[in-house]
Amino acid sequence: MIQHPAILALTIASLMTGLMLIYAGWYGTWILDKWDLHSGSELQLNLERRTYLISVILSYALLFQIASLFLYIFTADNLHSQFTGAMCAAGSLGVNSFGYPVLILKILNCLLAGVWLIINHVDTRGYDYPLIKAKYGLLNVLVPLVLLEVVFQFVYFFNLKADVITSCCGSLFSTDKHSIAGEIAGLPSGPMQAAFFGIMAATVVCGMVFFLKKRGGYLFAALSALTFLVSSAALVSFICLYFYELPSHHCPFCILQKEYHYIGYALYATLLGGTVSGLGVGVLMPFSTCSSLSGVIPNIQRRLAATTLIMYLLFTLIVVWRMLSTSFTLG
């Protein structure tokens, strides 16, 4: 089964990146330890040509991290006819015990990456490389990460085997199944969505006082990543279940299929794409003093700000339309 087209193109493709990692990683402790802009040396002008390189070579890297979380996702749902037992994309990753890590850390990945780009892009704007150090500190954080979900994909798609009989999305997102799936499975729907709909509403309301008046960046940016654990959690409580109509139907890998019109990438994008311009509204706050940044960054945040409230407002739109649209209703 390796040789499938997509799992070669992920796999060829996830290789190049974690090697194109490596040598960013490399040259990046060596600027982390040897870098000195007061130093005309002819070191500080090989890592400052140096450091053009590794942000070009990493913007490349890190746009196809984010995709190949979707492109992970959507190969494990197209592989589900492969498996007894399996209906989707939960089905696949059951298959061995890697599948279901090698998501999460893309999922972990994904955000850390797109945190990294927006750090890229407003330290290229200062002409005194003020962001030098916090950028190429995350990314000795991220390639041990993206090194580490390499080796498990390779070990995971490697080790798929098609006479193998998997559990179904039902088995493994049933309420009376005691794993973590099965708790948040479990959760009552009213209190979810109460925490849902509350959530969504202090961030909102956050970020628009951030956006106005500048103030409360870090209450936002952990008001975001909050509000993305509780709608990953309220996908599988509550939302799931309008788009199915079925009151014991908790899988939030179905509502990627064609039937329910590929909703669930939409779901997915907004949530992913709010959460990272949050972040980067607090990852840029001890920055925003930076005289060489003084005028960048208040912008660049008010425009994360704006993001993250247009996502997070799309994704909300979508569950609320079919919560109003469907005539399926929870007790």
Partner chain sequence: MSTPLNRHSNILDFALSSLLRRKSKNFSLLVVYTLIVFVIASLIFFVQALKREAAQILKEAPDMVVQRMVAGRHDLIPVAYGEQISAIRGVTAVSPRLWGYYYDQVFGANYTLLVPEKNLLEPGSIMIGPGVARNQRIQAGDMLALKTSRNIPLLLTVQDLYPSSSELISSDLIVLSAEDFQTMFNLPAGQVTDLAVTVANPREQVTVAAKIAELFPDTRPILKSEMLRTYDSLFEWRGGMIVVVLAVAVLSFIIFAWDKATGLSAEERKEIGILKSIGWETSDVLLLKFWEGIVVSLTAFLVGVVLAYGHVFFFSAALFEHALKGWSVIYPQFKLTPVIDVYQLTVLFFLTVLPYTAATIIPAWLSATVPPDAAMRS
Second form
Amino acid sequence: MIQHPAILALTIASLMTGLMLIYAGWYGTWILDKWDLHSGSELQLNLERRTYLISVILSYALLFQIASLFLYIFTADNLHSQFTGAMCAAGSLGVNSFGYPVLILKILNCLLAGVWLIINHVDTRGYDYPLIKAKYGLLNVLVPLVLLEVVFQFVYFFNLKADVITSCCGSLFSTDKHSIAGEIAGLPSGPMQAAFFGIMAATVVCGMVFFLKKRGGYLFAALSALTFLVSSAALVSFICLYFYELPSHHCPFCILQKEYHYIGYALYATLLGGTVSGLGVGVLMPFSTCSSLSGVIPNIQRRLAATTLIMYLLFTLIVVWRMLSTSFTLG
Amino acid sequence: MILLTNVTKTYNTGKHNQFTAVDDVSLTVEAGRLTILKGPSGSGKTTLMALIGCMARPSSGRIQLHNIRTSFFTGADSRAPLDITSLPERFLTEIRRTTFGFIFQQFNLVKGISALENVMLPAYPTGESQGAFRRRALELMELFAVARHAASPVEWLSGGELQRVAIARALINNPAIVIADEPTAHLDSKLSREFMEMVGTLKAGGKTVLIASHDPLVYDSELADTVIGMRDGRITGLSGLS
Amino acid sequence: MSTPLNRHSNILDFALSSLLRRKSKNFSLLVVYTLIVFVIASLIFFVQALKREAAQILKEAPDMVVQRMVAGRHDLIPVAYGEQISAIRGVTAVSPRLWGYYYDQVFGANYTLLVPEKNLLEPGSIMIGPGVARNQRIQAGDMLALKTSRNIPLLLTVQDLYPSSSELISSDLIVLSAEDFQTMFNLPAGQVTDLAVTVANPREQVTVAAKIAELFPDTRPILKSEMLRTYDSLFEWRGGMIVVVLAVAVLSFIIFAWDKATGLSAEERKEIGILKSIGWETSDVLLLKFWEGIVVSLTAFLVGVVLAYGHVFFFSAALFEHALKGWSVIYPQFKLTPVIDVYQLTVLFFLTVLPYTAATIIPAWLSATVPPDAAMRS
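After the form predicted alone, can we look at the form predicted together with the partner chain?
Starting with the chain above, the whole complex follows.
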């Protein structure tokens, strides 16, 4: 294990988030079990008070999660000098087999926590706690995932040993390797560009239709999720190349660096934000018939759809601006 | 109008110290009238007022409010009576701060901040802009002749002034119903009479007023439309109009 | 207009006035909080600055150094090795280096003696680091007497001093000519301390190093990148150890914060009861507590960071330099180059604000869930 303040910070943060979520999950199952809105009993009042605590915990947990996602990448980048051959975060994450799973878990947990907060927000607007079951059901999914992340992250850091020969981003994302990352990087940039702009356009059109006519919510949510996946692949496959102006540097982390004006943060923030609100639209679909929410959900869904549209358009705008403004061309 | 049907409130259910503060009460509080709950301390007046004022939920029975507009009941049923019996705290609070103004026995003013801030306090979480409710608070303080104490900390004010500040605070969100719990308990006769005059002003202004008291100055007042007697959590008598 | 933004600004307003009203209680919390931020920030800044200095030193260092090992110890290397090494493909230059240590019995100090690659100095004249100058109480133009290996004094004229800005590197340095070095230590002919190897393409360094090790099994090639990594992990390790110790401090701070947050005075409890009775909701009180926490945290964080910045970069981390730098008679007195970045601030934020926030969530909730009718029934 490498002694590094950032590793300690991440470990402390993940332990705290883990403990907070265990606490929240414990009371969540209790609420699922004992909930009876029509009772004025002290138990019920107690449970209702607990729901406030759980929302607060989850809000903080989401903040911690987002912060730790970026700190994690930043730390991996900072540590690369400790490993022979690693030239940026991509190399450090590849030092052992837990680096990338932790990253994926962190992203997944951020998305889930975001969706949870959307459900929670809607639930508090209905006078009969209409989403209580869905909410605490989702919490029961989120808690084990976060705990898994805590364990994986610990194992990853614990097994970090300096001087291990590792791949650097140049070789990990180089096109002649047969790994998943290599496959993504190797995706031909022409069709990938077509796919990226195609799916973006489809999502935006579908979002407009939903915004104006309130139809196709599920389709829109599915497209948003697909956009997330395709855009991530596109980032590795061709978008990065325009920022680095190098034909073979596919690393998705270096764009978070100062050398590239931290543009990566804008890209990832818009992508994550757009996806969370897009998923939110879909998650709320089954509840829009609920009487206590009939006046609330359509408005929130419209706002979420608008957020997704703005976020995704911003993302596309940054990409297009870069593709047009740089003198670098692919192929 | 407030309608109570077989309302019961039990504390510490299932424990050895279980006790029933309000026992099977049914009554109607008319809009625009002064209703007085009369009874000795411990008769359940305060608990009943807490239930009506959306501070607590009854253990059983129903409480309905008529002609109340809220942000969360939308559409066709806005004219129907609002059943507040099993609403979550979040909604009870919203109804409470838009519909009810409270005057407490101990005044319950926050020490260390100015009288003006105390008056404005109920409006902070409503999301109104501070300028708007500051102006309203000053107008109210003007109305109750405490405007010159606006900037003073409440510790410096006399009993009568505290009472007026408390009334101004109860009115800051322009509620339809004002609830006062033993408002004259800490006032001498002169100040108590003054208080009843102010109640008269409120009533004249179209407010529904509900007072719990065992002070004859209050329940024998000519202003009272209905006097409801209470003992041991039950209604013992009803007098007056309605 | 009712807006969520107004709600936030109103409640923030009240949070500020609440904090100011309870000055004494919040002041002690703020002092401890600031102290924790200050200590951890000083440490992080200091380690980072040292790493930068080390990187600065190594920037000048050759890509690769080849040392000869005898019985597992560093020994002199024949210059003839260098000729064969320069024949390896990819090697652009090989230059022999002369350096060593000298212990001065009179002043009880260790100096580093070094011969520059280019002949900068005439025999008989030297350049010294500021530490040597302080230790020997000499200036440029003065004479310095060193004892050779044959116990004969060698008088050398100080031609110049190194500036104090490079003190971490040059403090104990005496730079002299190759002739004087030979007089001092009397090395066997054709032997030098080690060889500096330049490789044009960084990617070929590892291959070249492997070839050298194969060609001369008694040598040890050391890459600059390895040196850098070793320095880094050394500093991080030392810093990390202290952070672990500090984690205990953070832990006790959490307990302190928890205690402060749960130990609500009767006055505060009453106040929250009043707020709830007049129409504040649980989430409004939670928001109030949230803003209070933000104000306290940001104040402590900013003050702590500014103090730590001054401590590290203007007072050279006077509080714990002994723990992090080696002990030596010639102790460098230097000013670190001020540099902090977002990354360090984020780490610091994680180590201080996050634990505080987490520690106050449950107490805040406990205080916020006073039943609204409590104020009526008291």
